[in-house]
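Only one chain is given next, in structure tokens, and it is the form predicted alone.
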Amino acid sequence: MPEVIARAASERGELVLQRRDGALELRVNGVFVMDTEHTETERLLAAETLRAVERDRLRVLIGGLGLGFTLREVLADERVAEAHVVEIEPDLIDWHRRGLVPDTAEALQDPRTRVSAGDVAEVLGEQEPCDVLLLDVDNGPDFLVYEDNSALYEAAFLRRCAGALAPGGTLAVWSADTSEPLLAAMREVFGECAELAIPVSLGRRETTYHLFVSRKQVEFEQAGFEDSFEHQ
């Protein structure tokens, strides 16, 4: 049986942080969101997106705090000047600040980190343009944590993301599965989109997770992203 570390209720439902087989696990309304055992895609979401950005003093906006591994990987890049995380659940932020997720505690204490409680859709346009925008708020458009999040994967919201990016800025969206509608919407807004399939081992089960990556107002070199995964 899992050990419940913390539990909270919000207008969106129940949020649970628990320990199972030695790993921390985050669940929302009973739905598995992520754990501290399989963090490859959260880290790759940050590392591979940042690798393709050729500039310094990077401003990064992250939609979704989760268990903090995306943020930790962003901060590992010395070019990052600011990492602004927007998390809709204030209790999750509080759990991090109380040290209940020790693997990523240092990331929240990093002076480059800013964490806001709120909806990432409401933050876009309220700050200076960012160089990188990472969306990891669900398990993808077909595995929503909250039903209202479906709009985050449609062209209207993706246009707002484009507007929040500096010229040449990059948007990356994480998904547990492929999504033709998301791919089409990103191509509609940005002209091009690279879909990266990442092999992942979940215990005895082999699967793939997906990153959808687009750039704003620059020539999009899809091969540059895909080549980096040849070693996977």
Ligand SMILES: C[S@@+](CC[C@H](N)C(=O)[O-])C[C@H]1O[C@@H](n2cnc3c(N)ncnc32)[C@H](O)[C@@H]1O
Given for the second form:
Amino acid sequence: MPEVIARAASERGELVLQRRDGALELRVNGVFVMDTEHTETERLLAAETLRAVERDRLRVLIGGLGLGFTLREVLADERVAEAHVVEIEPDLIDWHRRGLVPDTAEALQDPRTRVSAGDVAEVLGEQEPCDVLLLDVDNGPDFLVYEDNSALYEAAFLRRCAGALAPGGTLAVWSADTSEPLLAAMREVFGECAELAIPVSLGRRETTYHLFVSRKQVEFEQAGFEDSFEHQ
Ligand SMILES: C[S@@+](CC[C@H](N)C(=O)[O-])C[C@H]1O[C@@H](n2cnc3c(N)ncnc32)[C@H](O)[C@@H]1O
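Write the structure block of the form predicted together with this ligand for the protein whose form predicted alone appears above.
Next comes the full complex, this chain leading.
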């Protein structure tokens, strides 16, 4: 039986942090979101994306705090000057601040970290342009925990992501499965998209998780979007 560490109710339902077989697990309305046992792809979302970025003093925006592994990996890159995390569940942020997720507690205390409570779809574009935008807010377009997040995998929102990126900036999206529509939408907006399929071993089950990575061209132009950035 899992041991419940914290439980909260939000307008989206019930959020539970529990310990199972020594690992911490996050669930929403009974649906598994992630655990501390299998975090490779959450970390690769940051590491693989940052590896391909050739610039310094990076501003990184992360959609979805989860258990903090993407954030921790972002901060491991010394070029990162600021990591802004937007998390929709305020109680989850509070649990982190109370030290209930020891694996990533230091990341939350790092002076480069800023955590905001809110929906990334609403916050996006309010901040200064970022160099890297990492989205891991749900299980991907076909396995949604929050139905409202479906729009976050569509071209209109991805176009807003492009608008929030500095010229030459990179968007990476985590998904539990491949998705032709997501790949097509990324290509429609950015002109290109690399898909990385990462094999993952979940106990006895073998699967692949996917990262979709696109770079905003320096000469990026967007119909109907007023680009106020200074092009390099
Ligand atoms: C899979 S977890 C993120 C895991 C994270 N990458 C990590 O390394 O631990 C998804 C997180 O996104 C949050 N979330 C869901 N929808 C969101 C939204 N629209 N805006 C911001 N955060 C959201 C969830 O509450 C959850 O904490």
